[in-house]
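Taking the form predicted on its own, here's one chain by itself in structure tokens.
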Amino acid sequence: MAKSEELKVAFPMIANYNDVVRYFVEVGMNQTYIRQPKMTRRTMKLGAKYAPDMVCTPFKTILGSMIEALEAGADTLIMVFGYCRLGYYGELAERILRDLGYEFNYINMADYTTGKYKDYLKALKKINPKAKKIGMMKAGLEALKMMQNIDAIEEYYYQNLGFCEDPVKYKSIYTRFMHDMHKAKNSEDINEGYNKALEAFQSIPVHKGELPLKVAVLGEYFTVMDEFSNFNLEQDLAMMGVEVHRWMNVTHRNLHYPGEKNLHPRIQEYCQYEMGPTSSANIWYAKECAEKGFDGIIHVKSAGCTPEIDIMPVLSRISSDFKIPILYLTYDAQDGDAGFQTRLEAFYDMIEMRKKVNI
């Protein structure tokens, strides 16, 4: 596939999805893709020195992860769209980094978000005009497939982690298959990639008993998938020795979502109306965590998450009626942990303590 321009494409660090964006980029539209660093607390201080004090977090870190990438070298990004405010921020974060003084291609895909096929092709020709259509499609097919693999290993990881014999085999383990899918080239790599991980995850002897505790983490969209951003929540709380599951991801919310119509049934007595980007799903899977005896529920948000500000009373009433605890954590652009870290392991010893007294 021949190019027109030679661009340096980065996209913003979101949870482990930055390799099914490289993937496109390089293979479907023949494009350097640009990785910045891992976010760290400088990512973070970046987009919060910039970026408005009221804005929700979310936006700090991807504005700190795009100042990243351009010192990196990037000369085109792409900016994420969403459903919430999200869908506005494409504009304030071009505002500031241009008022920074960087220089850039920029790609907005909120202003492509029309549910037009053609509008979509408009924004991917900006990236290369001359990339057929037929490669975009097979390099799109094979990122969504990364992409579905990257969340089914995080499942099996997440759930299995805490009961299993070789805990620092099975992190080597995830963090190889995550190097791999950094590595992959085409359909096979990515095939064999997540065939091995699984295979090495199954080798591992994994002793739950017949009633391990069981949490749901649910919350919003960006920190509730991004590990930076929470804390690495999941891997305190499965190392802790607790079955974590999370519906919430790529491949649950935006290839294979219900849909309001089909879940505003099955939470009727909580909610009729559309509350937000993720609050239906986040209702139903509170009710559907509570029905099936979860040991508890931790919701999380950034601060300024109005959507998920709006759920938590209706989260109130399911722990009400079912009897499960529920911890609410919000985030902002914190120096530490160590308050997240006690809140949570207090957490865990009363969900034990009552399943001990329950059995």
Given for the second form:
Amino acid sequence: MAKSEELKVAFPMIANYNDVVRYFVEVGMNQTYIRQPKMTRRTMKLGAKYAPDMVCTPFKTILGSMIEALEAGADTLIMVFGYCRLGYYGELAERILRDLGYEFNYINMADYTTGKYKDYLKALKKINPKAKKIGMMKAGLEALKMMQNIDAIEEYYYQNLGFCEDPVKYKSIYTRFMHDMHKAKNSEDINEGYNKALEAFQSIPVHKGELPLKVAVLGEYFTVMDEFSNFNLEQDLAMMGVEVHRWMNVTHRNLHYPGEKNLHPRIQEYCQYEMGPTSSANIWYAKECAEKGFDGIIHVKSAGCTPEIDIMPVLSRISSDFKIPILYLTYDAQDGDAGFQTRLEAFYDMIEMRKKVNI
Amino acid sequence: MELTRIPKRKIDRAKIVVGIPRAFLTFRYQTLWQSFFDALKIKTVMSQPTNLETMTKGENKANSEMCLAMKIYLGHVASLEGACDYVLVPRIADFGIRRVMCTTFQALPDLVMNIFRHASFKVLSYNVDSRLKTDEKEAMIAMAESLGFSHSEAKKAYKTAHKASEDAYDQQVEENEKLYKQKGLKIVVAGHSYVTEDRYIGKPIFDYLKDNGIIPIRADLVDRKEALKAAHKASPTLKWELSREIVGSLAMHYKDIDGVILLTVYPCALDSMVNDMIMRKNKMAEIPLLQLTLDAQSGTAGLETRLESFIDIITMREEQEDHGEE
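For the form predicted in complex with the partner chain instead of the form predicted on its own, what are the coordinates?
The next block holds the full complex; its first chain is the one shown before.
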């Protein structure tokens, strides 16, 4: 397969998923992938400087990471879309970047939402018109496999980290796995990396006791998954000695989504309709965890995330119906993490005390 | 309290009273709803125009991060308590691809149901959602059927109501279009109808402009079909129906106006992005533009100062242009 025209493709930083895109671009499309540096306060500052004030925070980080991608030498940007404001991110970000004087090719998936799936293929054709469909499909499936592996490892890591004998080693296995995914060139690499990490995890003893503290983390799609945006919430929480459960990831929400039809019968007393792109899932998960006897729920969102603000009254009702505490965390562009740390510690103290009293 | 899914049975129609909160989409659908219920001989009651009391009630019910328009809406719902058996809260998600509403209008019935679960009224709703293939007509007929009306009665009522609402809107648009042709300084106020038409937050701005010899024109009153087309040209992936009408309206009338006020409530999800885009694209048109954000705290003094200086700028520009022509 020939490279028709050398492109340097980049994608905004989103949680740990950039290597999934990298794999698809390199293996499936035979183009170069440019990976911008990990997000820092600079990313946020850049984004906040050029983005409109009142827009939700993920727009600011995404804009910042697009600028950093262009600085790192990318000449083609891919942008995704979604059902909320995310659907307009693409066009506004492009306008802002062009106004700043950047020149680049832009593939905004929102341009191709016509209701027909085959139109998305046209978007891919723009990356490499000579790419073969078969190769793309194969690489696509392998990339999806990588994504599922990443989600599974994350889940395993945060549920056990707080109880293992060697947290430092645990962390290094996790980092090593992400590095392996970064280097993966074929499906063997993907599988091997996953198996190696799982084996290594299992070689470290975990002591959970009979009733470990369990906390469910849910909320807005981007902020809840992206550790930079939520100031490593799950890591901190796990290190306090908590089993951290998070349903929201791309595997669950996009690949194996049970759909509103299946979720709604389970939450009928709380809502009749779909209230927003991730609302049904979050309400269902909150109820599910409350029923299972979790010790607390943390609701994470960026400032101004309308769909998540709208489900807060519902979550409060679940909280009082099931007597389960909920901590609401709102992240915006200006925050340092000190305030969050304090609130998290207070929340932990509270659920720990409740547990002792209840036993 | 639960959303109404009443089993089919005849209800004593004379006794039902449906409450309509005078906020949000009511300004868009007032005629449609009113004549629909009139045709079915159902009594309706509408909440009083927004005042300080509505605002306070709403703020107490709402989450602090919700937008001002939502707080006002919840205040109106609260004020209907005790005055009606049902409160009409439709769920309007979208009308097709790139014709969606703010997610708040998807959440509204469930939101009201949860916040007012101890209230004496029930929520009466209809669901417009292209993914479920339910359009306004079907949805409203289904709502009437759930109240015990026959399909044909409901269909007839919708037909009457639809016609009445189209006619009323056409007339509004016609009158609004005349304003663009009038002589004098013209400022377009671009905001959602639930902001521009609200007695408490929007109207004072129109009054102030009029008192100062300006002709204020509403951007949201426009031939909707034409506006959607114009908006697609101006911003291809813009997907919010309400924003597209406003953006399209601005694009259609740029040449006839002297200034634009982007009137928004804090923190409006749509306007936070769309207004930025309008300002970026406006650089080429070079029309004086003022962004006004209303929040629950603002008194009128600050607003008046800003409006005053904006009017000064426009007047000065006009005088300079006149000079140039001489």
